[in-house]
Amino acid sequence: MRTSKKVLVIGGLLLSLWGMSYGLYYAVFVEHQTLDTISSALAASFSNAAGRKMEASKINLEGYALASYDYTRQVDVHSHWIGLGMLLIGLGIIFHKVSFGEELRITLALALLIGSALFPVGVLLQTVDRGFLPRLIASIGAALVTVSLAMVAAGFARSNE
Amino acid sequence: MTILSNKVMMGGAETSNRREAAGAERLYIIGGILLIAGGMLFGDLFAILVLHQNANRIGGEMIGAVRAVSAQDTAAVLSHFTVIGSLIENRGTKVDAHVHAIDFGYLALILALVQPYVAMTDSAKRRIALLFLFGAVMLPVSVFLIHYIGTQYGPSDVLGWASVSADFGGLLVIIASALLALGLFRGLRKRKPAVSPSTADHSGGKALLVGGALLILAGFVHGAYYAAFDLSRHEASDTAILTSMIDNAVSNNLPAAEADVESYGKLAGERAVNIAAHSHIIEFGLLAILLSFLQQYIRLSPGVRRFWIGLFFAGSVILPVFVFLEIRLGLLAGGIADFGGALVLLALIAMLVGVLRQKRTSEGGLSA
């Protein structure tokens, strides 16, 4: 097999492996407890309003809105980092009819994998710091996969096999 | 005389051990097939007899619960937000079972494709597969059963036996696709797989590839846009609407109230369509690659192959563009693209039905 698809191959088991074992562990530790904040939450914000606590209800919504941001981004950085192993692989295993030279083709296959690992952690990050910093990593990361599968897609229509 | 016999039967293990093989690898194609045909089809059906009538039903409570705070009924209130956690819950776990069944689909087609280079014995990588769809068909099933099964007997007071159960059913699939990680690393090593696995072009199989990577290019593309442009608008809408309903609540003002009650449903509306079309159109590209591969066990004839690809292509555009329209179209919308999902759907078992007329070789093989 050659570099840029073993590259691929193995980057993409592994992130799939990854993403699902992060999956697992936010499913058994953090999701079922997390969707619980979430709804009581919004329900204490409105049963305080009724009882004119304003100052609590306030608080309850903040809770709630805090608990549905990091949710959003956890399921995000699950069905990322599995989504974008899996297409690795099946990447992988065609990646020699990309009609270009070996050499280009591993940078492409690193760009993919270092992309696609990189992206969900941009988002992870977003969960700790909603600076500037992490909505880069994330940036980069879309970019590197975005442009190196526009050129996959030019190597798959230039192919002749 | 013995050694002949020997022979015969060391040919007769070789035979057997090739047709595990192929067993395991039929195994992974069939049931991915079936997986992502059926978590489709529950997402057709979901999406025709479920998913309107919840946000209407959500839309209702949020309404009661609005005129709950204003009649100062805190009773009331909670009682309006235990049915609205009980609809989001049954919307949520039909989501979350249909997104499993197909990626687990995706994920068996793709360890299909990469048999011949893992190094295991043959019985072993039936033992595997057969460990892995187990799992798959755990996990969305007993995601599906989590609304009707509850919490009241579970081990903790959020999580119920059919949680336990799903997360046992990825535990397995993580299991089974580790076991297969370490058998391709060493098989890797060594130069050639196995069984080499045939790379001769199909017809529709060069469509498939660049249909496949455009579809998840837009896909990427669409995502990026929305990450950039409408989540945090979204996200900042999401609370802002929440507080102004409550105020209004506060205020006796009902009419006001109920606006941000619509207001609430058409943004989480919104939201909704977005990140379904996203997933869809990078879901049905990362299929077409992969039945591109596949392409080489399934037995039709040219032109019935290109007619079918050419439908599921339809049916791959169709779907995501009218999902993303529903807020403006309506339910015409949610028509147009539950018909794209049933030509995708379509096309998929036509192909299914087509690697089932594959016969297998005298050696146990997949014949091409």
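Positions refer to the first chain, counted from 1. Worth saying up front: this structure is predicted, and the values here are computed from it rather than measured. We call the rigid core the largest set of C-alpha positions that still match within 1.5 Å between the two forms. First, how it differs from the form predicted alone.
In the core-superposed comparison between the two forms, the C-alpha atom of A27 has shifted by less than 2 angstroms.
Core-superposed comparison between the two forms: the Cα of A49 travels 2 Å or more.
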Given for the second form:
Amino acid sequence: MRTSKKVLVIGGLLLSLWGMSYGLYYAVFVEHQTLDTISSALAASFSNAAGRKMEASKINLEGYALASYDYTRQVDVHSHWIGLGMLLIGLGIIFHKVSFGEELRITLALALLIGSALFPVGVLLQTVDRGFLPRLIASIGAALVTVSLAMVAAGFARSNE
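Next block, the form predicted alone, ref. the form predicted in complex with the partner chain:
Only a single chain is listed, so you will not see partners or other molecules.
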């Protein structure tokens, strides 16, 4: 098996296993508390609004928004790690049909793997810090995946097989 295929298949398997492990951890130890926070904040906000306590309602609604933001990113993170891992495995199986030299295929495989790992890390960091750096990390990861996939598509289009 060529090195580029090994990078994609083994890297994809590891990325998928990591995503599944993270998802299991989140589901068992964090998700239920987060869902309780979301539902109680929303219920308290509606209750306060019904009682014409608009400032308290607004505070509860902001708590709901924060918890919902974090929950969405946590779910996105593990599902993206798994999905991108599966994409890498699938590409690895047919990567020999990309009509580039092995050096460029290795570079593309590494860029795909790094981008596929980095993008969800940036999204995960946004639950801790909503500043520039986590968004930059996620953007770099997404750009690596997007550009590499475009090049792989061009390599498939050029294929003689």
